[in-house]
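Below sits a lone chain in C-alpha cells, taken as the form predicted on its own.
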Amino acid sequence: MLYLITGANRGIGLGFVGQLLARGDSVVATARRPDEADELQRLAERHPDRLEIVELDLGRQDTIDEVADLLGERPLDVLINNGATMQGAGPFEELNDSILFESFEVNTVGPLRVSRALLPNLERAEGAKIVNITSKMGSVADNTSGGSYAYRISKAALNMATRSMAIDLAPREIIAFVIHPGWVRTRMGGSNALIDTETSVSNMLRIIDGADEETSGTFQEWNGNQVPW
C-alpha cells in the first residue's frame, strides 16, 4: 500500500514512517526542509525502493502542487495529513492575529489543501482513506481549561472540515476521519506527555487499518475511543 504522511521529519510523522516501512508499506514523506531531516534521510538510505522524500510546505500550494505532480498517476491508499502548527499558548490579552492566521493556514487549510490536490490519486485507489491528525483540544465539548485560541480554533475547524469531507466524499468511497494521537513525547507535546510515539503510532495505524464506512466523519482517539465534538 502506498501511504503520503505530511511533516515526516520528526515526531508522530516520521514514526508513522518507521513503522509503516517495517512492515512493509510504500511512503511518500513530506517535510517543510527534507534536506535537515536526518532521521528520515537515514531510512531513506534504508528503504531506496520505498520511502520517498519530497518538500511540501503546507502554507504553499505550488509545493503541494509538485508533491500531486510527483504522485501521477500512481493510486493513493492513504493520505494522513499530520503536519500543524502550535502556536500562542497565552491568555486571552495577548492574542495574536499573525499566529492565528498562521495556525489556520497550516492546521485547517493546509490538509484541505493537500487532501484536494491528491484527491484524484485517492480516487485511484480502492477504499481510500483520509485521515487527519488532530487534538482533544480542538473538541468543544473537552474544553475545561480554555486558552490555547489559535491551535483549539484550527483544530476544532480542520474537524468540521472532516466531517463535511466525509459526507461529500462517500459517494467516491472514500473515507476521511479525524484522530488524536494522544498526548505523546515529542517536540510538540514535551518530555511531560503520557505516551510515547511508538505507542501511539502503533494504536493509530491499528485504528487506520480497520476504518470502514462507519468510522467516517468520526472523531477517534489513539486507544480506540471516541471523542465528542
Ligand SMILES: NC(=O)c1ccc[n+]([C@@H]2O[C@H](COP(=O)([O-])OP(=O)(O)OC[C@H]3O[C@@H](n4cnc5c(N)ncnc54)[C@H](OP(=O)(O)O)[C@@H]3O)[C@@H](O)[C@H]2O)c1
Given for the second form:
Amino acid sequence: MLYLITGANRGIGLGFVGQLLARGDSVVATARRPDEADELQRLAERHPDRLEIVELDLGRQDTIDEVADLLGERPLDVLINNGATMQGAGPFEELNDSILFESFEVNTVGPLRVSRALLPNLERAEGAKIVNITSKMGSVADNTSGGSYAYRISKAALNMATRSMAIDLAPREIIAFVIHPGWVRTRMGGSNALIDTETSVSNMLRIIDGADEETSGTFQEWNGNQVPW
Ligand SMILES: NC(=O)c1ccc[n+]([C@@H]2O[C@H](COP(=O)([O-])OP(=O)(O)OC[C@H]3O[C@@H](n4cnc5c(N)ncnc54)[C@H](OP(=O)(O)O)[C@@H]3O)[C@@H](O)[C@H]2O)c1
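Next up, the form predicted in complex with the named molecule. The previous block was the form predicted on its own.
The next block holds the full complex; its first chain is the one shown before.
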C-alpha cells in the first residue's frame, strides 16, 4: 500500500513513516525542508525502494502541485494530513491576526489543498482513505477551558471540512475522517505529554487499517473512543 504523509520529518509524522516502512508499506514522506530531514534521510538509506522524501509546504500550492506531478498516475491508498502548526494567538484582547490566518492556512486550507491535488491518485486506489490528524482542541463540545484561538478554530474548521469531504467523496468510494492522536510527547505536545509517538501511531494505524465507510465522517481518538464534535 502507498501512503503519503505531510509533516513527516519529525514527531507523529515521522512515527508513521517508521512504522509503515517496518511493516512493508511504501511511503511518500513530505517535509518543508527535505535536506534538513536527517531522520527521514537515514530511513531512506535503509529503505531506498519504499521511501521517497519530497518537499511540501502546506502554505505553498506550488509545492503541492509538484508532489501531485511526482505521483503522476500512481494510485494512493492513504493520505495522512498530519503537518500542522500550533501557535498561541495571545489573550482575547490582543489576538494576533497573522497567527490566526497562518494557522488557518496551514491547518485547514493546507490539508484541503493536498486532498484536492491528490484526488485523482486517491480515486485510482481501491477504498482510498483520507486521514486528517486533528485535535480534541478542535472539538466544540470538549472546549471547557477557552483560549488557544488560532489552533482551536483551525482544527474545528478542519473537522467540518472533513465531514463534508466524507459526504462528497463517498460516491467515489473514498472515505475521510479525523483522528485525535492523544497528548503525545513531540515538540508540539511537549515533554509532559501522556503517551509516546510509538504508542499513538501504532494505535492510530490500527484504526486507519480497520476504517471503512462506517468510519467516514467520524471523529476518532487514538484509543478507539469517539470524540464529540
Ligand atoms: N503532540 C500532540 O500532543 C498532539 C495533540 C493533538 C493533535 N496533534 C496533531 O498531530 C499532528 C502532528 O503533530 P506533532 O505533535 O507531531 O507536532 P510537531 O512535532 O510539532 O510536528 C509538526 C509537523 O508539521 C510540520 N509543519 C508545520 N508547518 C508546516 C507547513 N507549513 N507545511 C508543512 N508542514 C508543516 C512540521 O514541519 P517543520 O519541521 O518544517 O516545522 C512538522 O513536521 C498535528 O496535526 C497536530 O496538530 C498533536
